[in-house]
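A single chain comes next, written as structure tokens; it is the form predicted alone.
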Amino acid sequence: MMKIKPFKLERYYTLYEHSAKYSICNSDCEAMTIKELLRLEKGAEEEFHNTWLGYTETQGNPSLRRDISAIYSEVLSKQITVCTGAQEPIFLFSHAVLNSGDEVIVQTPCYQSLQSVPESIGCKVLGWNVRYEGGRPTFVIDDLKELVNSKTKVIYLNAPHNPTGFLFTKEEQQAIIELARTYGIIVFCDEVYRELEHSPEFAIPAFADAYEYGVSVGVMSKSYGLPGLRIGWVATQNQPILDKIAILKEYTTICNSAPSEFLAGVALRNRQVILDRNLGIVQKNLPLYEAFFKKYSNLFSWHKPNAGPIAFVKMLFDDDDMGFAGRVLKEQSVLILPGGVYGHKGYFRIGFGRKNIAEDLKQFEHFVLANLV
């Protein structure tokens, strides 16, 4: 019987994400309603009323597939099996090609999945640890060096970063390839916040592009903003791979909701206007927390990431990162995400890809004013 650890930031999620009336710490973008989304292509909305509730192809339907193939330049639709959200592709993937006993390397902090699945199955289980230099958030290519040896079966990674915001140059990226190749393993990346790099000049590959053993997976939630859809997937060049999760996969969703599907692939074609608008948003966001990170210099440190909608905050005064988001919601029903669910104490994680977050970040500062300063 496989038993696994509760996963410590949906247990979070579930116990206060609906109650408090505030939020900085969302890791998706704005939302929003379906009629909105089919006004974005002419003829979607007749389309989507006749839209057959039959079941759906294990695989994905092939038209989303295709429109979830043009996002990558080498993995073509044959190489996508879509999933329900991000988490089913993980735990399947770790399932598929991972035995009791098996080495992988975790980049840490992480979201929980990708180190409890691993441990869960019996894996070892090595965090490739983020250091900070001079308040910034880094990877360094020589510690994961000194992790990989000939029983690495798989490296884990998030790019952008959960939490941190974190994101690999394409030198940093090619050294993780060319290291993974020389012993054969397979890199595997939740890739839920790329496209949403904060200037082009940030992009990278997908590891699914640009490795013959990478596997990439993407999701509707986070960059697109529309996580009620479930709708996920994973991709990759490795058809023995996506083989092993397709057999599982009829184990757990067998397929997808049909008119998700449906909404997902116009969401799709017109991602770049989606996007833009996402990162407007997250663009005017990040100077509001610019101004209130600089005010309270003595009290917070923080690096401004230049891809996704999160970053990860560290308190400079002494307290207890899960109590201090206890009370900060206790008194003003504002959400934050302490470190303590990731195993990092000291930090809590941040989100600015909503709309309100003026109003949200004000009544954070009500609670400051009144406790910390």
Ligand SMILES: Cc1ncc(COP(=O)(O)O)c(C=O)c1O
Given for the second form:
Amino acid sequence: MMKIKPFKLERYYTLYEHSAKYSICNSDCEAMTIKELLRLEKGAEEEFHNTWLGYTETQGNPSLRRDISAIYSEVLSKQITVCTGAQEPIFLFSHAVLNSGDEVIVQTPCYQSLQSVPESIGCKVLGWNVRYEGGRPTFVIDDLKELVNSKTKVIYLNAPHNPTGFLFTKEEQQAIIELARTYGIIVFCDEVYRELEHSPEFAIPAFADAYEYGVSVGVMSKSYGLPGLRIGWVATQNQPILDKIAILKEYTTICNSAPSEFLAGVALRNRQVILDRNLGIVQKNLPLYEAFFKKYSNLFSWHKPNAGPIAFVKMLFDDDDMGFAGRVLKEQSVLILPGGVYGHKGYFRIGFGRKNIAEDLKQFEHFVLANLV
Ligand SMILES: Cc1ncc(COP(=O)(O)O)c(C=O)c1O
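Starting from the form predicted alone, produce the coordinates for the form predicted together with the named molecule.
Entire complex below, previous chain first.
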């Protein structure tokens, strides 16, 4: 069996997500039914029922790839490979380009596959660690410069970032690209929370558009709120990387689910409607958290992010996040995501892309009032 560490975050969700009554930590936006999705496009319901349940193209349905390419300014539909969620492209890309002994850099804390998959291949993984400046999470470009060297093969990024919500500015993005270009390093950016910037001025280009050795991963799961489709993709202008991914995909999933590919196309052709709806939910939830954290500023500290549906909250009363999350779950049936699943003590992750937040935050407050005040 491949030697890979258990995925702490996904283990946590597997164990508790479906039994907790309340949750304030999800990273996906509010989902919808197939019926609601099909209503977004005239004729889509009939077409869905006529979807052919044969194998589809390994690279992904050409019509879906055209719909995905509309998200990008430079990447063409032939430069996209559709995959199962975002997890599969992280796995395939890493196995496509890395060999044992290669050196890579990853923003830490991170969504664990960005670190554990390269480690399982035998790579040396260096962490570009988050810093907190006045309570605000930041990744300092000079820190990255210290880590980069002639052996660096890939810089793994996640922008907007899970779990901190941090997003690079355009200037920071350019600085990363220039640094990578100097050494011929591939920049792999997990962009699953892209297009959910809280204001348009925070948006930055996709790395696959901005850099010839840039690889972007996107997915239907997060900003679009459709994780049940299990449709994601990898986009890059670098053809050799795509070719290697295609060879590996024939060993993992061969092709995608035909009904899901069709439904993802409907969603993407109506993506502005879906994004507006989801951003509306985020904008409604953020003031609830702002009020909550202001009220309990002696217990928690957070920085409202510029983008995405998640943030990382510092516990000021204790640093045993795993114990705290366990008690909140046991006593109030509220799920929070402890920093321990990221190897980052004293923090927990919150989410604000779901409709349930007002009620579920109240349940969390009951716990706080009964135990911490
Ligand atoms: C940063 C990041 N990348 C990838 C994924 C995996 O996405 P999917 O469930 O669509 O495979 C997640 C899910 O939480 C994530 O947060």
